[in-house]
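This document opens with one chain alone, in C-alpha cells, the form predicted on its own.
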Amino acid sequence: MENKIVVSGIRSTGNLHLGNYFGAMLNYIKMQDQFPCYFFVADYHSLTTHPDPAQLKPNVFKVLAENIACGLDPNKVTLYVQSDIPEIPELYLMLNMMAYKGELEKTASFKDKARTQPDNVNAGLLTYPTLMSADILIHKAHYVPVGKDQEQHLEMARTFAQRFNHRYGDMFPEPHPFNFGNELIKIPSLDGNGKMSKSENENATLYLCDSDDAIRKKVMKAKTDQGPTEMNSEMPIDIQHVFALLKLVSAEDTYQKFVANYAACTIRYGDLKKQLGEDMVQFIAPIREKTKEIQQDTNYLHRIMKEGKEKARASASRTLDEARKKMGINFYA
C-alpha cells in the first residue's frame, strides 16, 4: 500500500447512476486496496441548493448504502459524513481568509449556478471551491479522484495549499487528480446528449435504484437512427453511445455479435436494445437490492458513520491543530 492519501466526496442529493459507478466507484474500489482513503458524503455542500430538511437524513443514508453496495468496504476506507467533522468548517473559515472574491466568481461552477438559479446565489455557492479545498486539505490528501468538471476546484485547492504554505510555513501537500487509467470513463446518456447526470434528464439516465421495468423502458427509448446503408460504415456518435453501454454490461461475444451485425447492415436496433435492457437489469438489480438491504439496517449505518467519524476526526484534528499553531492561534500552548 502506498502512503499517499486519497480523499473524495459525493453530494447527498440525487441518485447515483451508471456514470457514477463506472466513472468513479470502480476507481474508488481499486484505490481502497492500495491507498489510505477518506470517502465522505458531502451534506454541507448540498445545503447550497436548500434541500428539504426532512429528506436530508434519508438521502445521506441512501448515499452511504449505495457506496457500500457498489463495493466500498468500511473496513478498508474511512467512510464518513462531512457534517460530523467540525474541523472541516473551521479550516474552511481559515482558507476563506486567503480566497479572493474575483477568483471565486470566475469559477465555471459558480457562473453556471448563478445563471441557472439566479434567485439563490448564496455565499455557499461562491465559496464552494473553498469548502471543497477544506475537505481535501483537512486530511493532507495527495490524490483526489475527480472528473473534468471538478478539475478547476482541485486547482484552487492547490492554490490555497500554496498560499498557506507560503504565508505560514510548509504544511499542506499539493493535491493532484488521480484515477486508474489515462482517462475517466464517461457514460453517455441514452438520448445521446452528453453524459448521464444526476439532475439533467432522468429519462436518459440509468440510476442504480431504477426498477427493472424502468431500466427496460429507458433503454428501449435510447436514441438510434435508421441503420447503416453501406457495409463496414463508421458508426455515428449516437450509435456508438448505445454500443458503449452494451460493451460495459454484456458478454463479449454478445457485443461482438451486434458489432458484426452492424458492419453487415443486418442490425436490428430493437433486438440490440432488448438485449441491452436485459443485461442492464442483470447488472443494476443486485446493487439496487443490496442498497435496500443496507438502508433498512439503521444500526449498521449508524455504526459505520460513528466509526468513520472517529477515524476522520482523528486525522482532521491533527491537521487543524497544526494549522492553528502555524497561524498563531494557539494561545494556551
Ligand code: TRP
Second form
Amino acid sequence: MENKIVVSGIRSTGNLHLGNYFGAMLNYIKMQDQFPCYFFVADYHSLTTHPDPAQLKPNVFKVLAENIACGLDPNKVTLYVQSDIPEIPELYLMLNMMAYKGELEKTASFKDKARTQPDNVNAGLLTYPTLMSADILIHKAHYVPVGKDQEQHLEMARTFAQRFNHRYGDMFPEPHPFNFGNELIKIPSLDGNGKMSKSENENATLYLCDSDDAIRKKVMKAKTDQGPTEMNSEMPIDIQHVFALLKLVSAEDTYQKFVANYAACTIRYGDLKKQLGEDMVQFIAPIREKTKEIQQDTNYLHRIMKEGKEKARASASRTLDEARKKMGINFYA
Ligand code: TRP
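Could the form predicted together with tryptophan be given as well, to go with the form predicted on its own?
Following is the full complex, with the preceding chain placed first.
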C-alpha cells in the first residue's frame, strides 16, 4: 500500500449510469487496493440547490448502496457522509479567509450556475470550491480521482493549501488529480450525441437502476444507419459507438463476430442490438439487484456510515487540531 492519501466526493443527486461506472467507479475500485482512500457522499455540496429534505436521505442511502454494489469495499476504504464530519465545515471556515471574492467569482462552475439559476446565486455556491478544498485538505490528500470538469476546483484547493502553508507554516500537501486512465474511456450516449450523462437525454443513457425492459428498449433505439455498402469500410461514428458498448459488456468472440459481419457487409443491426441489449441486462441487473438489497438493509448502512464516520473523524480531527494550533486558536493546550 502506498502512503499517498486519496480523497474523493461522490455527488448525491442523479442516478449513476454506465459512464460513471466505467469512468469514476472503476478508478475508485482500483485505487482501494493501492492507497488509503477516503470516499464520501457530498451531501453538503448538494444543499446549494436546496434539495427536497424528503429526498435527500433516500438519495444518500441509494448512492452509498450503489457504490458498494459496484464493488467499493467499506472494509478497504473509509466510506462516509460529508455532513457526519463537523471538522469539514470548520476547516471550510478557515479556508474561506484565504479565498478571495474575485477568484471565486471567476470559477467556471460558478459562472455557469449563476447564469442557469440566476435566482439562487447564494454564498454556498460561490464558496463551493472552498468547501471542496476543505473536503480534500482535511485528510491531507495527495491524490483526487476526478474528471476534467473538477480540475479548476482542484487547482483552487492547491492555491488555498499554499496560502495556508505560506501564512501559518507548512502542513498541507498539494493535492493532484489522479486516475488510471479509465476516464479516457468515454461511454457514448445511445442517440449519437456526446457521452452518457446524468441529466441530458434519459433515453440515451443507461442507468445502473434501469429495469431489464428499459435497458432493452433503450438499446434497441440506439442510433444506427442503413449498414455498410462496401466490404471493409470504415465505421461511421454512430456505429463505432454501438460497437464500443458491445466491447464493454459482451464476450470477445461475440464482439469479433459482429466486427466480421460488418466488414463482410452482412451485419444486421437488429441482431446486434438484440445481443447488446441482452448482454447489457446481464451486466446491469446484478448491480441493480445488489443495490436494492443493500438499500433496504438500513442496519447495515447505518453500521457502515458510523464506522466510516469514526475513521474519517479521527483523521479530520488530527488535521484540524494542527490547523488551529498553527493559527493560534488552541486556547486550552
Ligand atoms: N465537486 C465534485 C463533483 O461535482 C464532488 C466533490 C465534492 C468532490 N467534494 C469533493 C470531488 C472532493 C473530489 C474531492 O463531482
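Small disclaimer: the values here were computed from a predicted structure and weren't measured. Take the two forms, find the largest set of C-alpha atoms that superpose within 1.5 Å, and that set is the rigid core. Positions refer to the first chain, counted from 1.
Fitting the two forms on the rigid core leaves the C-alpha of Pro74 displaced by under 2 angstroms between the two forms. With a cut-off of 2 Å and the rigid core superposed, Asp225 has a Cα displacement that reaches or exceeds the cut-off between the two forms.
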